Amino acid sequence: MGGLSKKIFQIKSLSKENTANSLLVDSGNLLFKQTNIADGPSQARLAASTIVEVYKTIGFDAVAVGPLDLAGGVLFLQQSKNDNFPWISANIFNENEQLLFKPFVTKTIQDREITVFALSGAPKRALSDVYIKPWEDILPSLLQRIRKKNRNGLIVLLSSLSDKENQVIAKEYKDIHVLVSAHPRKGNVAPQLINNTLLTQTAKQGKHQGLLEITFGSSRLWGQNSQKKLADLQNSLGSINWQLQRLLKKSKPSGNAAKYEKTITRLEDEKKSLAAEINTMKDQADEERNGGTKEDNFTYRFIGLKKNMPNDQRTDEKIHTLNQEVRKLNARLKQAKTANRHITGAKSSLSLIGHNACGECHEKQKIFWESTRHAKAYNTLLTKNKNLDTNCLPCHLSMEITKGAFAPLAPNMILSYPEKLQSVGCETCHGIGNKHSTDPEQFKLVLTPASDICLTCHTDEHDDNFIYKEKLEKVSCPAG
Ligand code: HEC
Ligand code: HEC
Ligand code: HEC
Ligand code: HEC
């Protein structure tokens, strides 16, 4: 999290000083570094809710959803979209056709409409229940919806694409006056106009902010002739300070003086034409900026972060709430480790029989049974596949409790498990039946479960709201 609070800052004050008449807009990949975050609870995903919450406290207009946005899941994102984070997308669907996001926003400014949409690269990590549509699908139609809302405005969109899909889109879609990409491994990169569609990109996760300022003329075409020959101009004058420069560093060659000293003058030469061109040419953009010429005109800035920039308050507080919730976590998963020591051991046989073979003396018992989680625990571990972690196995399976305790267990028995024991089953909770069931009169076993052999599993960090007596009723078998 290293300089956001600085970022924070910036931004904030650069929005301040244009709020009226500005459009605040990030073009995605800011919640993660990674392509694929585990699930569970994790020190990334953490961060990535108090990235979401700072970025609430700026006020964007809108923000898209990127490809590392989905390294941890659509759930994830959906939670922040809830909180009335401005996502958009208008790529991503679920099985059922629907959008999860909104496509676009639109804001007036200066009497403009300005339409902001987003199309998200695909994710690296694989997402179920949810698909990106190929931008070429929804595109031409979208555009056209737009633009029947919004029909002499500014259209921007906020890609995750490709470079190569991005260059095809502005080509083929004149309609799109900015097109924001969010390129993992880009810096920024100057507008470049491609038909009449600007392409640019800010460095990634807020490094810099960009300013684009747009006076608008009247044709919906970008006429930024006098500025791209200005940077032109400015860019050779660059080049030309650096021979000079590197030549009069040298030490003057003593065979070729004369050719040494032409050359310079030659330079410096060039060097003064190339100063009083582009003085004219500024005036020339100045006046083409104020002149209210037909067409619409733009400058940019990318503005790093600068050194010197003052915290900001409400993020350092929710940093520091972060920092703690970290440690929190890291003391929880130690505890968690030191839980599951029982694994270690060396047990290499199961006494268990198996919920079957007590359901043929319980049937009542056993159908109530299977009516709960319980008897579906291993089953969630598959669907998450989590079923050959020994981290979550022992908590999802009929294991052998003592005292509070699992009985130790050599790791490649809790991975190799019999199926009739992937349940947390009868016998987790009566005792083993073996000899019960061969013998019932003789060898009884327990009627009520203690709470600590519930509490084996159901500790704080699985179930924070354990109450024995209420959660015993919900799992007592019934009675003949
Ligand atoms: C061969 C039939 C049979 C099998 C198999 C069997 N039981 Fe029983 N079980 C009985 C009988 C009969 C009783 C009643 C014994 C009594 O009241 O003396 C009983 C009683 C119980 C009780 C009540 C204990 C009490 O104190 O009231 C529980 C709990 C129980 N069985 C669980 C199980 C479990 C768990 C299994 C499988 C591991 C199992 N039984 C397998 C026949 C069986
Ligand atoms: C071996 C570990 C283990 C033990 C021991 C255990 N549980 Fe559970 N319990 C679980 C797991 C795992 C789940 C969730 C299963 C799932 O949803 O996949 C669960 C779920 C539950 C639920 C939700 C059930 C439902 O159908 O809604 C209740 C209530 C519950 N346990 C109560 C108890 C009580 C009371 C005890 C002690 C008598 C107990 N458990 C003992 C692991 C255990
Ligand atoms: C110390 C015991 C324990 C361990 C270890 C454990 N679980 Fe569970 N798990 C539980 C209990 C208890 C519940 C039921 C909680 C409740 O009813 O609220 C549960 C419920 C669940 C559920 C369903 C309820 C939910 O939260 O959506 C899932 C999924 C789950 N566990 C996955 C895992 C995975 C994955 C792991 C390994 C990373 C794991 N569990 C490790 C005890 C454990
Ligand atoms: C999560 C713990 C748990 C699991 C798992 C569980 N039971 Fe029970 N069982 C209970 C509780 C609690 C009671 C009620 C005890 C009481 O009445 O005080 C009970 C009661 C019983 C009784 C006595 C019923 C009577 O006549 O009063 C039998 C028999 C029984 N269970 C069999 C089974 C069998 C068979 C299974 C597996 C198919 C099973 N239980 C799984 C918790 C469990």
Contents of the next structure:
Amino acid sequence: MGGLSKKIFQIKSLSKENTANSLLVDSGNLLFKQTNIADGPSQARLAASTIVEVYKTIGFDAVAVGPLDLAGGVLFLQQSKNDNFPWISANIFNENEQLLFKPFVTKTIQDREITVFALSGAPKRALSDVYIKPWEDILPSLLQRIRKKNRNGLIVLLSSLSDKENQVIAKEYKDIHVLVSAHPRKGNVAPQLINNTLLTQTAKQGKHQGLLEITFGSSRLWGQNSQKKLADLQNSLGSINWQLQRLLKKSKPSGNAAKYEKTITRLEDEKKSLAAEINTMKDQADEERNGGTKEDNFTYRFIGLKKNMPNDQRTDEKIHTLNQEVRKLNARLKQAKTANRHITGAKSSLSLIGHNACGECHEKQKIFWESTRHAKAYNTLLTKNKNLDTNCLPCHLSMEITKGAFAPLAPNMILSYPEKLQSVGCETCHGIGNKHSTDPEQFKLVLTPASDICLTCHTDEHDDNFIYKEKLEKVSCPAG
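Please could you give me the other form, the form predicted alone, since above is the form predicted in complex with heme C (HEC)?
Nothing else is written out below except the one chain.
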């Protein structure tokens, strides 16, 4: 949730500049990070409700339903839809073949109608009474319907389908002018023109805010802004002039002329060609200034939501309230069952022996570890009153990490983790020590953790200045 407040601040700042001409959309996979959220009260549901509340206040035009949004069940989404949250999806149906959400929304900007529709990818777990129809069955007739209403406007698709499916859609349906994807494992994707579809994506939950600025032309074809292209051509001409001056100076001494003759001739030809292009582009720029652009043009940028960026005050207040509710809920969950009952169901913690056991053989390394911030990781949560936050806890405990992910544990298990594992201990970096402690020669552990182990916790959102080699030196145990 850390990036949400910064995201809202950026959106408000950008909207102030030109509210009437802005379109605010999200391609989905917004609410949850897991594919399946258990029924009943949970930290994940509390956080999702806060996200919905914040998005409503900022005034989003459309939010697509993604597979991760369905992780908490359709009823959760429908309740927010009934409160006028702008969910859209053209291919989520109930058992009676009825659409559960609006298929598209429209908005008029600069006398042009913008139509935004959504296609949802299927979740990994089956949902009762819900059917995700294949996009191939939906798209042709839906586009025909949109075209009748919107003959010369912009058509935007918000998609949580696979990359391969998005590529196929872009190639086959040139009437879709912008396709914004929501791939959960991809980051920022610079706009890529396929056929006549601009395909792009902003990094998931709380990392970046994307801004795509469009200048409308008279047709719905993508071109390049003549002013920008003119500037690029003039920069290229300046570079060639500099190279020519340098080579002409070098060729002046006797005997050097032949050495540089071919290169000078080539550059002079390029200079003439560029000069002709510049004249043509100047004429086009003048024509556009007088009669408007013929093609749509765009610029884009991704705004990184760094730690030092300002927060939105109202969103901070909502997140503060959320944290209080989370603490109360998880305190009740922790109290409901004993630590022993929880931990018997854990997949990895039974094998974790804790740093004290490691120190019986590796005393020198244990003493060094106690001087590092890893040893104080759990105390950091206590200081910040976050020791009952199941989103924070995994990175502040000794846990098994394989392939850059934690071994799956239920929230109750995380909340009741044994005291001996309440820190980022030896086994987080080097592997489970249970078998190693009985036969160290046969069951050797990892000496140096791979970068993906570190990056499980040291993400951009939590540590935007993480450099693997530099940080590894600070926590590397002494030899011997």
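Note that the coordinates shown come from a computational prediction; the quantities given were computed from them, not determined experimentally. In this text, the rigid core denotes the largest set of C-alpha atoms whose superposition between the two forms falls within 1.5 Å. Numbering follows the first chain given and starts at 1.
- After superposition on the rigid core, the Cα of G73 moves by less than 2 Å between the two forms.
- After superposing the rigid core, the Cα of K148 is displaced by less than 2 Å between the two forms.
- With the core superposed, E261 shows a C-alpha displacement of at least 2 Å between the two forms.
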